[in-house]
Structure formats: structure tokens, C-alpha cells
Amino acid sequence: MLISRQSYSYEMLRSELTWVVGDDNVQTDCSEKLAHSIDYYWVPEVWHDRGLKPQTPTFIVHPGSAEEVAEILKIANTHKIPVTPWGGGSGSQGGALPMYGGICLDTKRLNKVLEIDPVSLTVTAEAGIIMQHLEWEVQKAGFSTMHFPASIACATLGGFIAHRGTGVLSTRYGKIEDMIMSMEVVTPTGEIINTLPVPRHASGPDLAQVFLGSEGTLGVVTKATMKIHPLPAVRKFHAYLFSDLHSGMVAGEKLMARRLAPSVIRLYDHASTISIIKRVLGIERKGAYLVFGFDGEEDIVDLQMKKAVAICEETAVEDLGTEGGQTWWDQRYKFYYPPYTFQMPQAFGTLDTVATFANIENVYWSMKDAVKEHCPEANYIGHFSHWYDWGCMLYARFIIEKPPQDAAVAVALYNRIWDAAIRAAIKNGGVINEHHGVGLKLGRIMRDLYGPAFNVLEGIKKTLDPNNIMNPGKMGFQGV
């Protein structure tokens, strides 16, 4: 349904939603629509840059409870209108993007600590919280998170069970998903419901594991219990230089095989190491900069990290030392920012992938071949930032110093390396993304990564979305 805003359904359905929310929580200035227009996706970014209208919604509602959220999508419902999820804004992938106007459900009025469970390690909020507002509550308790994403400051916590998110820690304390006990969800229908309050069981599938990752398109996060963790006695860090990528790959998937736990693991290129590592660490070397970390009691800490060292000294050609690792920690977020990180006027993309350990540095060089090959003049950099047992995530991307001016020119431009690199990681082993998610920018992808599978989540879809209202466009779905 397309409402005009000088239209009787444009007033009606205002009416609707502020009886539900209050007048001061649905926005319909010009301002408001354009602020939840455009994410970190470039794409949006350029067009608006070039002067295009982008697509903005109708209305932004506010719901404050899991119940006002369930009335917003009974009236989306009744009058077929499309509902767009929206957290902190902060995601890459054009996952929050209003595509066919209608509501913005911005969430972060449902910003409450429930409960800090100091028996059972666990926090319950509310899931509009920024996720740094949630770290500081849970460690005024003497616990953390352990969720240290680079966008802590801005993201909210439903925003990272959207798409499967992921923190500087990962490597020992998991990614979102691992970190989930429950939630609460409000189905398309407006129904709300709550998955099991433990994520271990044989009580049928897990119904969590259909939520996660679905980045508002089967239903809207109200509310989630998730894993806290007591606070290291101490944190430690170690760097070394190799000579090349490989040597450095075999030392990390050593670190891994060993079950050495460590908290962190980041292995950067030679073109990282000589240009990102050297403007934001000041350590100015060629080769291969891998930093690793433990954290916990101290002598379990040093006694792990005894060992990690033992393994980088066969093969490293330097060692930067506990100052080279501990700076990386104390800097790790100004590569995320101005002045250290990618912005217009520059074209770039995030070609995050992973893959198992035999198969992951083919990975690394097959994109690295599409993206020169579609585009000789873009910069190629990526590092390995997240460690698994069984192998990786390579957190590559593409850089454009001059993209071409005109909007439509460069954004063909940036789907072909998209295109290109994405297929090219899926043919050697990867998949789409690991932890920024599907959203409008690789939904296009979907099907050939899935295969025939991708028929059993259109018919989840189909199922708990019968109108097609949320968040439609997205991740291979349908559009309106």
C-alpha cells in the first residue's frame, strides 16, 4: 500500500499508530526520514553524496514495550504496509534501509537492563540498548559482555542478533549467537513470543536459530537473555612480524589447533601491515603482523601464552613484543574511524568471508584476483580477525580512490567487484559474509549460495510473513 502524505489513509493510519505509541513518538519530518534513510552501506551514502533523493520512510514509530511493537504490526498487517527494523544505523549492508517506505521501527526506546543474574551469568534487556550502555551496566556488577564490536559505541544489541554479529573477542567467548540464552520476539503477525530459556536442549529444533541472522525480516527482537562473563584478573598481548601471509596463517591455525584459547587472534597482510598497522599503531614494518591476546587468571594467562610463543618464534622474523600486542588492544577502534578509516570520497566495501583453514588462503587470493580484475585500479588489504577451530573469517576489502562521479556509473561499478569477489569466495569455500550480514546489498546471493535449500527459508518466510510487511527486499526475499 503506497500512502500519500495529503491523503485520507496517510491521517488515518497516523492515528492508528500515535493512538498506539503517543503523538511524540511517530516522526514524519523531513529530517527524521532522512536520518533513517541511509546506514553504512556505500551505496546510499554516494547517492545521497550526488544530491539523489533516497527512499525514506512514511513514518518513524517508536514503540517503548514488546506490546506497542506487536499493535504496530497488527496495523502494518491490516493495511499491508511495509515495516523496516531499525536499531542504532550503523550496519553495512543496506539491512535497515526503508526500500518501500512505509514504518521505520526504530527501536531504541526498548533500551532497559531487566535482570544480572550473578548465579547463572547471564544479562536480560531489552533489545534496543546501545551495546555499550549494556557493557557498562553489567560491568558496574563486576562482569562483562565480552561483545567488544568495533561499533559498541552506536550498535544496539537486537541489531547484532540481526545479523549474527561479532566482537573483537570472539575467538574465545563466540560470536551473538553463541552468547544467546532466549528471546523475546514479536512474529510478523504480532504475535509475541519467547524461545526456550536455555539454548542447550533436545526439546526440537532450536527456535532461536531461526531468528538469528534473519535481520528483521521473520519477526522484530523485543528482549534477550545472553551469556556475562567475570572480569580477567589480567589481559595479555604478544606480536610478531612473518615474513609472509602463509607463515603467518600456519603459526594462528597452530595457535587454534593446540586449543590454546586465546581471547583474540588478528593476522594482517602486507599491504594492511605497511599501510593501516603503520598509520594507526606507528609500527612501520613489511611482512605479515599477527597480535594475539589471553585473558583469565594470571598464571593459567602466562602459562598459555608461554606456549603461543614457543609457536610464532619457529617461523616469525621478528618479535614486536607484549608493547607491539597491547598497543593493538589500546588502539583497536581508531581503525574504525576518522581519521584511519574509509570514507567518501573513496568507493570501499567490506568483503568479509569464512571458510575452513585448508580452504581460506584461496580464498584470500581468488578475491583478491576478482577485484583487480574488475577493477586494476582499486587497493586490495584484508586481515583474518576472527578464529575458529576448524578455521577463519577473512575481513578483506576493496578501496577506490577516485570512483567514477556519476551515482549510477559507480554503483554498477561497486556490485561488479561485489558480485565478482562474493562468487568467487563461495567457489573456493566461503560463503556471503560471517558477520555483517545479507541485507539489500548481497540478497542477490543468496540463492546461489543456498542452492535449492534457499526454497525451505522462502517457505519459513512465507509462513510467519504471510503479507510479506517485514523488512521485504532483504536478503534475497521478495520485494513488495
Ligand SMILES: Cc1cc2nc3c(=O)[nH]c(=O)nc-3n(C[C@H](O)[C@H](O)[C@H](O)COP(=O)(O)OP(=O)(O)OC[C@H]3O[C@@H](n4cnc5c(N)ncnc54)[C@H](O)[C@@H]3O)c2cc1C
Given for the second form:
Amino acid sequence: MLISRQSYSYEMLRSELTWVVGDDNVQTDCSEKLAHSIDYYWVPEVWHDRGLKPQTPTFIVHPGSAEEVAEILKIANTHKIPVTPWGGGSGSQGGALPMYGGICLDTKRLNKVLEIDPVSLTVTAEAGIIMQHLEWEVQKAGFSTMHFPASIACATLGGFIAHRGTGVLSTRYGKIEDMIMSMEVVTPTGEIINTLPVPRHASGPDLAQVFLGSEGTLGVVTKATMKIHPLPAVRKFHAYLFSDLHSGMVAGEKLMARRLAPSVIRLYDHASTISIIKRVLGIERKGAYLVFGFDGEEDIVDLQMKKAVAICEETAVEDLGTEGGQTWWDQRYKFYYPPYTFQMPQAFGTLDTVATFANIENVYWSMKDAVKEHCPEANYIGHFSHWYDWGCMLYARFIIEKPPQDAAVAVALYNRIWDAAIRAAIKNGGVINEHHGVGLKLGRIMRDLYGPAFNVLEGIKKTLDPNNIMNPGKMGFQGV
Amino acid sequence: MNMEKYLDVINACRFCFMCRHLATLAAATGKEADTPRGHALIADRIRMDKAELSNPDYIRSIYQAELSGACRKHCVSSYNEVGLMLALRQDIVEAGLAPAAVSELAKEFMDVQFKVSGDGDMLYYPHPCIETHQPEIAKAFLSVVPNVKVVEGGDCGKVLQILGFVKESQAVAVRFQAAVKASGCKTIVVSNPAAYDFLKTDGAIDGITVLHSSEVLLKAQLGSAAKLGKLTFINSDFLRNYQDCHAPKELLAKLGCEVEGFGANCEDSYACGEGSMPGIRLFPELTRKMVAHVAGIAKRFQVEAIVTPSPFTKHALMTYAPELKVLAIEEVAAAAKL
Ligand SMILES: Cc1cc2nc3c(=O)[nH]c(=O)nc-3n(C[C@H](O)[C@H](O)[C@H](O)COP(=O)(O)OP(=O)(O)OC[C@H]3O[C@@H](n4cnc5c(N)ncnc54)[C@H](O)[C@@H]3O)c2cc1C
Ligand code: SF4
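Given the form predicted alone above, I would also like to look at the protein as it appears in the form predicted together with this ligand.
Okay, now the whole complex, with that chain kicking things off.
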């Protein structure tokens, strides 16, 4: 049911919500609605820029406990009102946008660190905590989550869980789905459940993995226990320049195949090297910039570094040294601040995908061809982050300096490029996404990606959420 | 409109999330509208449709902003998100749209007269904050630095500036300047970081040097304040984020105190809304929330005693969390008197 402001049910719903969370925690004012109508997805941004008004939620509700979340979901079921969880709103796929109005369930009051266990090396925290706040508290106790995404300042723990997010040290410490021990989840019908306390077991399928990446469509994550690590004795970096993408890729593959266990590898294509690496890091070179790093006990790190350096020396055209690598680490977030980041009036999209080493370069080139075919004036740049034993992630981007002024025309072009590029990636062995999620942007492609397996996901959704109240229309699931 | 001077800020902040972790009020309210991104989106709406300046929800958000400056300090390009909010307040006032509570509060600060008493080469301006009942701060300072003239009367224009009454703020500043000039002193020392900021910027007086009390106390002959035990330091937003003044920390080090920074990081503001001091009168429930946030952290980290160079922060903490022990930096210095 969609509700209009001037209606009995609007007032009834508002009353019920305030009974659960208090007057202060139900907002209907224009300021808060405006801020919750735009996330990091380019489409609401361009709408706003062109004077249009993206869909706002009817109510913004800030629960302070799992019990309150459960009550809110029960109310939403009674009234058949959509509920869209909102963490930091930093998702780039429109996942947190209240497409059908209804309740925007902002989790940021769930922001407490509950326990740091120095014996098992875990931290338990509420899911609405901003990741940087969690990391600071863990560091104060002498540890680190080792989760360092570029959005650490703005995204929540629950948001990362919902999108299977990742940080720069993923190659050693894993993505969020590798870091989580267990979770508390409120199901769409308002039951509070916990996944098993440890992630390695043989007690049936891993329920935690059902909720990891579920983007608020299967429930609200309210609490999680995460692994933490001792602060490393040293963290060292090194950078090289390769003549082209392929030779850099071969070096990166070798670092992984030799199982040297770097904490990070990042390879920038020529277009990125001559643009953003120059602009942000001040390193002015042609070719492909590769940086890698190790952390841990100094003697082990030095040995790992020695072997990695030897691999790169075989084919690199220039040794940019430890300084060329350390600069990257020190400035790793700077890429995302204005004016260094891409921003309006540009149109831009991060065509995030992941594939095996055998396929990843084909994915890169096929996406580039697709972008150029649909928009010859678009720039296409990419870097390869998040490396695994078997392959790596491609963080490709298209940038249109002067997109059409008419919002509808601009969005049509934007959608066309996305569609073509992602389909090209899938055709060449890529998947829709590595860590940004699916959301509203890519939902329509899910069925093609999964084939008949998507019916299994739909079955889970229907069982858990019979009234389809949780974030309808996202991740390829049915809308209202 | 004044806000149009900040178009670069609007364009940068409206879709940027990179300093949200330091948005002080948002940390206490959880609201998106209380972040620089939220503020810039509101400003952008007003830019596109001037009629939106009268939107009461937007006006409320604009006046609720706590102006800690923590986000601007963190920002790689130092976008002046504080300046944008002050410009919007000025626009609201100039358009005759200031809410009644704001206008009434402003009136209290317009009709001030200043008088100078005492003797000395330096002029001390003790006016502590929006609530003027913190005599212990001036008493502590004067016990260490007794030979000074004292200028009193009220706020020197900063509160009006914060409220967006810029012309009126300047009128008060002119009166204050006259009193300072008449004193014959070439140096004015202030305990209130808000006044320090104002007298260094919009209220600057030709030929007059402005010092914070901690800068003067640093030069005084003092012993050790170590007997006060472990102190946890909450900085002033005006000193750290606006003026880059680090004298309070240096003073504590010189006094041999065992000092720890408050909280888990050194970027957050814990000053409870010092940047927009009149907020304690306009939106006391928000100050209470910011204090509750700070008190929660104090409890978690088992803080024994807090020291701050911000009279406002001391006042806010003692009003809404009386269980906390809070000392002004002047009081710590007084405890080290030889
Ligand atoms: C500048 C910038 C840099 C970025 N860099 C990275 C990066 O390095 N790595 C990375 O992984 N991502 C990155 N992102 C993307 C974004 O931060 C992630 O997708 C993040 O996971 C979103 O978290 P959030 O709290 O902001 O969630 P939102 O954007 O608020 O929500 C995202 C989705 O999760 C759902 N959701 C949120 N909280 C919950 C919950 N508690 N329970 C159930 N569902 C929930 C929402 O309904 C929505 O579908 C970046 C974004 C920005 C703006
Ligand atoms: S102040 Fe800087 S970091 Fe904060 S929102 Fe604006 S541009 Fe982003």
C-alpha cells in the first residue's frame, strides 16, 4: 500500500511508529526527507542537479534496538508498507533509495560497540555504527578490523554486510563476508534471529551467507561480531611502472600465484595512470602503475617484499620504490574527495566486476568496447583492486564530461552504457559486481546472471518476506 | 544572496560523504540532514528556488547546525561548510525570515555596553560564553595573572554573528573596539575561544594583539598540576578547528599533567556545540543529546576528570551531565600556582 500524507492511515502509522521509537525518532520534515532521497547513485544526483525531486520516504525512523526494529517491521506488515533500510546512504546502486516511499529505516542509532574480546580477537557492534568509529574504538584497544574501504568515513557496518563490501587490504584480510563471525538479523516478519557463533562449521548451510549481500531485502542486520587483528609491527609498500596493462597484470598474477600473501595489490591502466595517479599522487608517468604492500612481523614482511620485488623487476620498466608505494597508501582516500573525485556535471559510473585471471583482461577490453560503442565521447579508465588466489576485481569507470542537459536523456544514455558494459562483462566470465552490490541499478540483470538459480533466491525472498515489505524492487526482486 | 559566495562548497559537499563521521550533531542525532552533505543539499534547493529559503524545516536545520568545523578541518580541500551555514543564516535574517526565538535571543545581545576596570598593560576579557555565570574561570585566571585591566559588559559580537545578524554584530564590535582602544592596552587576552576567533577575524581591532588565556598562562611562572591526577582533554572547536591554536595542550604538558585525549580519535569534536553557542538556548534538547553522546564516551573509557579550554563546553557538560568532573584550563593552571 502506498500512503499519501493527507490520510487516516498516514496518521495512524505515524502514531504507531512514535509509540515504538519515540517522537524524536520519527521524522517527516523536508530536510531529512531530502537527504534520504539521494544516495551515491548518479541518477538521483542528476535529478537533483537538474531541479527534479527524487522520491522521498514518507517516514524516516531511527530505531535504537533490535526489538524496536522488530516492532517497526511488524507494523509495516500490518499496513503493508515498504521498508527500506538506510545505513550511511553511501551505496552507489540506489539500494537505500525509498523507491516507493514508505518507511526509511535509518540504522545509525544502532551505533554501539558492545564487546571487544581480546582472547578470540573479535569485536561485537551494532550494525548502524559508522565503520571509522568502529575501527577507531578497536584501535584504541590495540587492534584493527583491517577493513579499510574508501567509504570508511560514511558507510555503516550493516551497509557493508548488506553489499558484501570490501576494503583496500582485502587480499590478505578478506572481504566483509570473510570478516564476519556471526550476525543478529531481524527478519521481515519481525523475528530476531542469530546466525551460528562461528563461521566454520558443518551444521548445515551457512545461514550468515544468506544475509551477507542481501541488501536489506531479507531483513535488517542489527548486530554483528567481526574478526579483529593485532596491529601489524610494520606495513610496507612498493610501486612499479609497467609498459602496459598486460605486463602489469602478469606480474600481479605471479605475486598471487606464488602465494606471497600481499595485503594489497592495485594495478592502474594507462588511462588511470596518466590521469588520476598524476592528479592525486603527483606521480607523472606513462604506462601502468602497480602498487603492492605487505604487513605483519618485520622479518617476514621483508622476505615477502624481497620476493615480490624480484618478480616485478623481471618486467617492470621503472622502479618507483617504497616512496611511490607509500604515497599511494597515505593518500588512498584522497581519490574520493572533491575535487579529486568525479562529480557533477560529469556523468560517471563504476563498472565493478570480478573474474578469474584467465578472463579478467577480456572483461576489461569488452567493457571498454561496449562503453565506446554506446558513447564514443566517454572516457574509460580502470584499475584492478582486490586480488584473490584465482582472479581479481576490475574497478572500471566511464566518465562523460558533458552529459546531455535533459535529465531523462542523460539517464537514458547512462543506463544504456551500464547495461551494455555489464552484459559484456558477464559474457566474458565476469559477474555483475564485486563489492558495490546490485540495488536498483542492476536488479534487472540478476535473472540473466543467475539463470534458473535465481528462482532459489526468489523462493527465499518469498518465504522470509511474504508481504514483500523489505526493500521491494531491489536486487532483481519484485517491486510494489 | 550571501550563500552564493559558497557555490563551490555547495557543489562539492552536496553529493560528498567523506566527512560524515565527524559531523558532530549527526553523531548525536543520527540525522542525515545534520551533515555537510545534508546542509549542502538544502542550500542547493534554496539556490535553485529562492522561495525555499522560507521553508521552516530548512530554516530549523540551518539554525540547528552546530558549526564545529571538524568536517572542514578534515576535508582534503577545506571546503568551508561552516561559512555556508553562516551565510544562509545571514540570508534568512536579511530576508526577515528569522524565527521569533532567534530574533528574541539576538535582541539580548544587541544592547551591550562595555566598561574597563583595573590596572595593567594587558586587557583581560573574561566573558565566558552565552551563559555568563562562570566566575570561577576569570577568578582562576586572575589568580595567576592579577595585574591586568578587565573589560566587561557582554558578548563582543560573536553571538550575533553566529545567529546571522551580521550588521548588528558589527555594531556591537565597534563599541567593543572603542572600549579596547580607550583602555590603552595593546594586547587583549580572552578565555572564551569564540571571542578569540571573532577578535582574530570579523571583529579584529587594528593594532591589537589577541591571545587566548592559555597562551598567556604558558608564559607564567607555574609549578606542577600533576596532583590533579589523570585528566582527559576536550578541545575547543574554535581553537582547534577554526584557529589552529594548540596552546592549551602545550600548557597542560608544561604543567606536568597526565593528559589523555578524549574519545577514540583526535578528529571528532566533543565540544557539545561550541561553534554555535546560542544553540544551547534555542535547541537545548540538541545540546543535551550532544552532551549525552560525550557522557556515554566518558563512561565507556572511564574518564575521571575532563579539562577543556572552552567555557561553553564546561557549561554544557555541567548542565546536562553534572556527574562529570570538568575543569577549565584556567583552573588547572591555578592549581599549579607556586
Ligand atoms: C566515496 C565512496 C567510496 C566508496 N568506497 C567503497 C569501498 O572502498 N568499498 C566498498 O565496499 N564500498 C565502497 N563504497 C560504496 C558504499 O560505501 C558501500 O556500498 C557500503 O556498503 C554502503 O554502506 P551504507 O551504510 O552507506 O549503506 P546504504 O547505502 O545506506 O545502504 C546500502 C544497502 O544496504 C541496505 N542496508 C543498509 N544497512 C542495512 C542493515 N543494517 N541491514 C540490512 N540492510 C541494510 C540498504 O537497504 C541498501 O540496500 C563507496 C562509496 C562512496 C560514497
Ligand atoms: S567538507 Fe569536504 S569532505 Fe565534507 S562534505 Fe564537503 S567536500 Fe566532502
